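One chain is shown next in C-alpha cells, namely the form predicted on its own.
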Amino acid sequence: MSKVLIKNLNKYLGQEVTVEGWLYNLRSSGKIAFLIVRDGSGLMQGVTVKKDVGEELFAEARKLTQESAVKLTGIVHEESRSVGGYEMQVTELETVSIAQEYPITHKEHGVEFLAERRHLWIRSPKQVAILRVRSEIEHAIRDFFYEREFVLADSPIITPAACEGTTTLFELDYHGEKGFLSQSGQLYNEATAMALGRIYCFGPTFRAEKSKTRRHLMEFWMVEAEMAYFDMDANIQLQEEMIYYVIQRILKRCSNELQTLERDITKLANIKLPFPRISYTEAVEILNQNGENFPWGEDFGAPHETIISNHFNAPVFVHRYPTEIKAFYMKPDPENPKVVLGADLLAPEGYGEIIGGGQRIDSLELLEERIQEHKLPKEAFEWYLDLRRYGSVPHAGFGLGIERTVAWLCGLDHVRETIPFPRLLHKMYP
C-alpha cells in the first residue's frame, strides 16, 4: 500500500493509497461521513460510506474530533466539487490519537488569541500556505546563488562588535567578556569573500529595536551576499536578477498557496527587468511633491518608503543615500562624497525596504577615519582592517530580509505571520 502526500493525489487516480494526517473538519449524515484531512501538503476529503465500511468503522469515523490524528486508506478519484479537486473513497481508517477539544475552531478568532497559540495556529491552511511559500523562497535563493557559483559561507551568531550600530544590540556574557548576538554577517562575509570570491550567508540576525511596527521583528532571517571585484552597479544588477528569479519560482511552484492566500498574482507577474532606479535626492523630491516637507539628509521611515514605492509598479532601487545616515563601511561616491555608493530596494504595495546594500570602503586610511568618526573601538575592528591591509579590492554586497520578502510576495499585513515563531517586542512565547 502506497503512502502518499495529499498534494500528489493526482498521480494515483483509481489506486488505493494511504494518507497520514489530522482531521481538519467533519461533516456527516446518517449514512455518509465527509472527513476533511490535512497532512501539511494540502487538504483532502475522505468520503466514508456506512454500507461500504461497516457500522464499526463508520461509528469510529463519526467520533473523530478536530485535529485527531488519523490514517485513511481508500481509492482516489477526481471530484471538482471537493477540496483540492480530488477525494478518497475510504476503505480503511486507523485512529492514531483522539484530540481533546481544540481551542482554535473554524470561527473567526482575534490575532492576539491566535498569537498566544501560535504553535497551533500554524496548522491552519493560510499559515501552512505562508510557511510553504517561505520555504520555496529560501530554496529559490539558494538555487540562484548555486547556479552562479557562489559559496555558502556561514557567519557567526555571537560577535565581539557591532555592525549596524550600538543601540540595538542584544548583549550577552561570553565567559566574562562582552559579546553580542549578530546584527549582520556582513563584516565576516567580507573576509570570506576575500578567500572565496563570491559568497553568501543565510541565518538569523537580531535587532533589539523597541519597535511595534508591522515590519519589525527582534529576530529575523537574512540572506547576505558579498562579492569581490563588484561595484555598486554590478551589485544592483545581481539583486534585481535574484528577486526576479524568486518571483518566477513562486509563481510557478506556489500557485495553490497564493490562491489560498488570495494573493493578486497579476501584480507579481507584471514585474519585469530592469527595476526602476532613483537617487535619494529624487526620492526626497517625490516626498516633497506629495506634501511631506521632507528635509534632505534624514532617513526614510515606513510612511516615506510607501509614498516612494507607490510611484512604481515594481520594486524600486533608491541609491546614493547621504553618507551621514549610512554605516561606517559604506564607500562614498567619488563624484560626491556627501553620498554613498549604496542602494536600498523598496518593494511595491507599501512593503518598504527588503534589501539594503552597497559598495564597501576598500581604502585602509578612509576606513580608519570612518571608525574614528563613528566613535567605534578600533581594537575591535583590527581584524576587519586587516582585509584592507592585505590584498584589498573593490567589493560590494547586500542583505535581504526574508520575512519582509515573504510578507510582500504573500500579500500579508504583518511580518509576524511570515516566520513560524515570531519574536516581537515583549513577546517571546511560545
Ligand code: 4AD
Given for the second form:
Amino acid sequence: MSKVLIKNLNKYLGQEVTVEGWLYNLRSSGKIAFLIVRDGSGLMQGVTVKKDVGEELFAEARKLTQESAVKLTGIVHEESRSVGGYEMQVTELETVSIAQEYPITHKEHGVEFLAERRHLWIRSPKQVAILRVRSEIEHAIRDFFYEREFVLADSPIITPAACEGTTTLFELDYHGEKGFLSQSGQLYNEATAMALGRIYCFGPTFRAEKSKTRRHLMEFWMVEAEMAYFDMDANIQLQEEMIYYVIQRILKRCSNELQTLERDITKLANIKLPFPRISYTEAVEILNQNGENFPWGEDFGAPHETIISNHFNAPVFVHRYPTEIKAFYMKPDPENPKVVLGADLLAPEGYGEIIGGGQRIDSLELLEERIQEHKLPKEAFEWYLDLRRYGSVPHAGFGLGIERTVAWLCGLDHVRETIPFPRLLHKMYP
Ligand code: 4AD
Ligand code: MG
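Next up, can you give the form predicted together with this ligand of this protein, since the form predicted on its own came first?
And the full complex, kicking off with our chain again.
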C-alpha cells in the first residue's frame, strides 16, 4: 500500500492509499463517520461507512479524539465539496495513539493562550501554512545563490566582539573569557568573501532588544551575502533580483498556503523590477510632505517607514543615510561624507525594513578611526583590520531578516508566528 501525503492525493485518484496523520475533527452518525485528518501537508476527509468497514472498526473510528494519531487506508475520490477537494473512502483504520483532551479546540483562542502552547499551536492549519511558506522562502534563497555560484560560508555564533552596536549584545561566559552571541555574520562574511569571492551565510542571529514590537525577535534568522568587487548599486541590484525570485517562487509553489492565509496575492504578483530607489534626504522630504516635520539626521521609526513605502506602494530602497546613525563599517559617500553608501529595503504594506546593507569601508586608516570613534575594542578587531592590510578591495553586502520577510509575504500582523519557536522579550517558553 503506498503511503501518500495529503497534498499529493490528486495523483492517486481511484487508488487505494494510506495516509498517516492525526485526527483534526470528527462528525458522525450511527452509520457514517467523517474523519478530518491532517498530516502536515494538508487536511483530508475520510469517509467511514459502518456497513463497509464493519461494526468493530466503525466503533474504533468514533472513539478517536482530536489529535489522536491515526492511519487511514482507502480509495481516493475527487470531491469538490470536501476539504482540499479530495476525499478517501476508508477501508482500513489503525489507531496509533488516543490523545487526551486537546487544549486547542476549534473555537477562537487568545494569542497569550496559544503562545504558551506554541508546541501544539504549530499544528493548526494557519501555522502549518506559514511554516511551509517559510521553508519555501529559505529554499528559494539558497537556490538563488546557488544558481549565481555563491559559496555558502557559515559564520560563527560565538563571537568576541560586537557588529551592530554594543547595546543589544547577549553576553556569555566562554571558559572565563567574555563572549557574545552573534548579532550578524557580516564581519566574518567580509573575510570569507576575500577568500572565496561571492559568499553568503544563513543562520540564527541574536539581539537583546529591549523593545516589544511586532517586528523584533531576540533570536532571528538572517541570510547575509557579501561580494568582493561589488559597489552599492551592484549590491542593490542583487537584492532586488533575490526578492523578486523569492516572490515568484512562492506564488508558484505556495498557492494553497497563501489561500489558507487569505493573502491578497495580487499585491505580490504586481511587484515589478526594478524597485524604486530614493536617498535618505528624499525620504525625509516625503515625510515632511506628509506633515511629519522630520529632522534630517534622525533614524526612521516604524511609522515613518510605512509612510515612505506607502508613497511608492512597492518595495523601496532608501540609500545614503546619515553617517552618524549607521554602523561603524559603512563607507562614506566620496561625494558627501556626511552620508554613507548603505541602503535599506523597506517592504510595502507597512512591513518596514527587511534588508540592511551597503558598501564597506575599504581603507585601513578610516576603519581604524571609526573603531576608535565608536569606542570599540581595537584588539578584538585586529583580524578584521587585516582584511584591509592584505589585498583590500571595494566590497558590499547585505542582511535579510527571514521573519520579517515571512510576515510580509504571508500578510501577518506579527513576527511571532513566522518562526516555530519565537524568542520574545521576557518570553522563552516553550
Ligand atoms: O539592519 P541590520 O541590523 O543589518 C545587519 O545586521 C548587517 N550587518 C547585515 C549585513 O549587511 N550583512 O539587520 C538586517 C536585517 C534587518 O533589515 C531586519 O530584517 C532583520 O535583520 N532584523 C531583525 N529581525 C527580527 N528581529 C530583530 N530584532 C531584528 N533585527 C534586525
Ligand atoms: Mg538595519
